[in-house]
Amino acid sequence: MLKVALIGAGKMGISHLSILGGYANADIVGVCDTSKMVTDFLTKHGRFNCFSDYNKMIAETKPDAVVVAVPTKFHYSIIKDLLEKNIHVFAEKPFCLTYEQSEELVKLASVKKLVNQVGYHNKFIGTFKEVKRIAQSGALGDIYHFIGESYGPVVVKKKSDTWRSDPAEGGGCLMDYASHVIDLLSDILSPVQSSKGTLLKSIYSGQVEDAVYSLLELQSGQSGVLSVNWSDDTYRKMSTSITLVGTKGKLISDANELKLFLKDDNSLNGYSKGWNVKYITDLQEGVDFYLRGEEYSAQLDYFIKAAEGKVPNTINSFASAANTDKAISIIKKSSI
């Protein structure tokens, strides 16, 4: 059995904390948290062993891998050190504050050869599992424009300042909504080369941008559109979606709904010339165990399985979660 432990019991820490719990084989040993009123509620109605010091919940649990769950600020210092101690490590997006940073990060999993995983969870949703091996079968031909979106409500309004309008703590639209579009669009298609002409809006925000728009050229030579906005309050939570546009088709997809248009029959299995619609409840694989979404328990019980040598390390690693952040910092540095 899997001894694991948690540090960082937040609103996502919460979530991986009850879907852990629902593995036969993870043996949740610990949870730290800063937070003594959250301590105590784990401790007295769920029974778990609690810390206030990672490094004592360490030493005294010695668990074979770790998620942390902690502000994006401290994730350089606690993963490294987790690493170190020969740990596997599932972190919570974004990895680092800096490429250099996630860069250090990777190359030290990967000396150490212990598991690694970044919670981009979109790649465990069937509709954009699908994107990809539609795109990597050949079938839209020329693969020539792509268009990467998200759009959700969550700052709508002038308010007091918290970890989302300051910069040195993850915060803004760019690090913590566009990083999913990027990330997706990274593992679809190919890594971003270059950016040009960013524009970072600020809506609400007065330290952050609200929305990022830029034009990207990715290492593969494809180039598109990044469009993404949190302060769009059209939309009831985060909409995120991914189009390609090619010589043979055209694809559009969200997490619920995949659209394909193929201009010749017979040339993908399982589709056929003109518009094909398939859903959601098509493409997901089913989880032993459901909460907000299949994709969230997937993600973990991958990196569980990763950590047992049942699957191979290689989605949402370290390097590809720093692919994210390079990306992040191009993205930056063309803002106009």
Second form
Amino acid sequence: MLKVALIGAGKMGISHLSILGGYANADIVGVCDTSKMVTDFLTKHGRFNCFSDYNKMIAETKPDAVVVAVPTKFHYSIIKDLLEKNIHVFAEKPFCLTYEQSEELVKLASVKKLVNQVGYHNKFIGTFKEVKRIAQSGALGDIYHFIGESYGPVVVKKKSDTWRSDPAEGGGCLMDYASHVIDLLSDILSPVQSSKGTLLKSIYSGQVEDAVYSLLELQSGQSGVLSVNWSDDTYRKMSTSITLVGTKGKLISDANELKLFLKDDNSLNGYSKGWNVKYITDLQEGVDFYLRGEEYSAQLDYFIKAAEGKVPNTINSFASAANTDKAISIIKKSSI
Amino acid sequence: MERILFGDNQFFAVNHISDDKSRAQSIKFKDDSAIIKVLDDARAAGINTFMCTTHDRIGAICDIIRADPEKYKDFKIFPCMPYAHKYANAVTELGIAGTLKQYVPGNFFGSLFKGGMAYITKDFESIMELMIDAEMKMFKDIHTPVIFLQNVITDLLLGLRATDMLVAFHHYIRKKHNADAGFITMNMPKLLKALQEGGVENPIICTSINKVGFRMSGGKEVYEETLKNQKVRVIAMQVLGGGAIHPGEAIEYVCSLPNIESILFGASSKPNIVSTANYIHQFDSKK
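I have the form predicted alone already, so could you send the form predicted in complex with the partner chain?
The complete assembly is shown below, putting the previous chain first.
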């Protein structure tokens, strides 16, 4: 059984740990976090082998794979260290603070032939997988416009500073919320080539942007709009959607519901002329252990299987996450 | 527990298949009076148990119920705690320790966090007990015979192997609140096994049960097997698979299974309440 360890037991790390704990095919050999309260809980109630120093954990527990869920600013140095120690790595998103760091880790993982994955979980959602399949089938004709959106209630009033409000630590809506949408668009269509203009708006935060509005051009030549706002409390939780407008049809999809309009019959199996609606219940495969969405379990299942050599390490590789980091820097530079 | 329980997702814009419908519900139930009207419609259809999350707005609904004891004398609420988004948003902003500090009542944490480096003598069960009591405050003087732990917490603890915390919840609800504990989960067979190993017999478990196997982790067959062979009091939820299955077909499936004590559903309009309740009566009478 694959020996897995966790570095960083915050909100995402605890969630990954629970999913791994409920998963039958991984042996969790160690958990590292700097919060004594968290490690005390995990030791006492979960009987996990906890550490406050990750180097000590790696030396003692010798994991085959590690899940890294520390704040982004620590990703580069920790992941580099793990790769050099020949350990497969699953990292939380966003990948690194700069594109240069991302590129270096992509190369290192490739040279070392290690499995590498980043937690852009939307790609494991059935509806968005179907969006990709439809986009690539040609059924929409020439896709001449896209809208990538995400809204939610993260920062809805002025408040004290946390790492989320520090641009140097990967805080801000661009690296947090918007990175999901950029990553999804890169995967469904193609990576970002340039931005024709960006508005980074601070609504409640002092130092970072709460909203990102950008006109994007992709490497494929397709263009469209990115519209993301994490200060929108008309949403109960993060809601991401993709709209694709083509010469033969139009597609609007969020995580739950996919609506496809086709101008012609017979352009795509299972869909007919006019509006078609499919739900997540039609499109999502089940998981063995569910915590907060099938996609969170599915991405870890995929990582474990990749580390065991059972599936190719192609979805959410470091290379694809590096494209997203590059897009983030392009968007930042184009901000006016 | 009554055969039919009325849920609250529709009141708080929780819709598992459509964000558009979520928004429409959010608009429809902007005022508390709209919620009360639908609850009264449910009561008129013979449904006297309201299973709801400890959302801030439920406090106002409880005030209305308390103000009219005669009208609501048979009315029961099954609280489901905690309202997870409140804490999830707080953890994002304040971290785990900061969230506990904000939400655990009294001075329990105040002194412990002084200086930041102070050693914390943790008694996580006591923290949980304080949080349960805080969440239960809004239900004062309302009949709450079953109190649930929400699935995100149940399943988080299950995955973290902290079954002892689940067992502690079970005992504390009985001891302090004179009610049965219930657990909402998306992993029913695994949870039941863990609770049984922790000495909890015949627990109340609320879980997704539907014909298409949606959110039935590990597969529909394992659930059916568990229902057939184990001692457990199940409340079936998401019986319509988020709306993906025809109601008649959906209810027929759930009514055919053993060990399903209650069926939980939510609806925004009187015709939908009556129609779903009628399907349940119809298929129950065929047994």
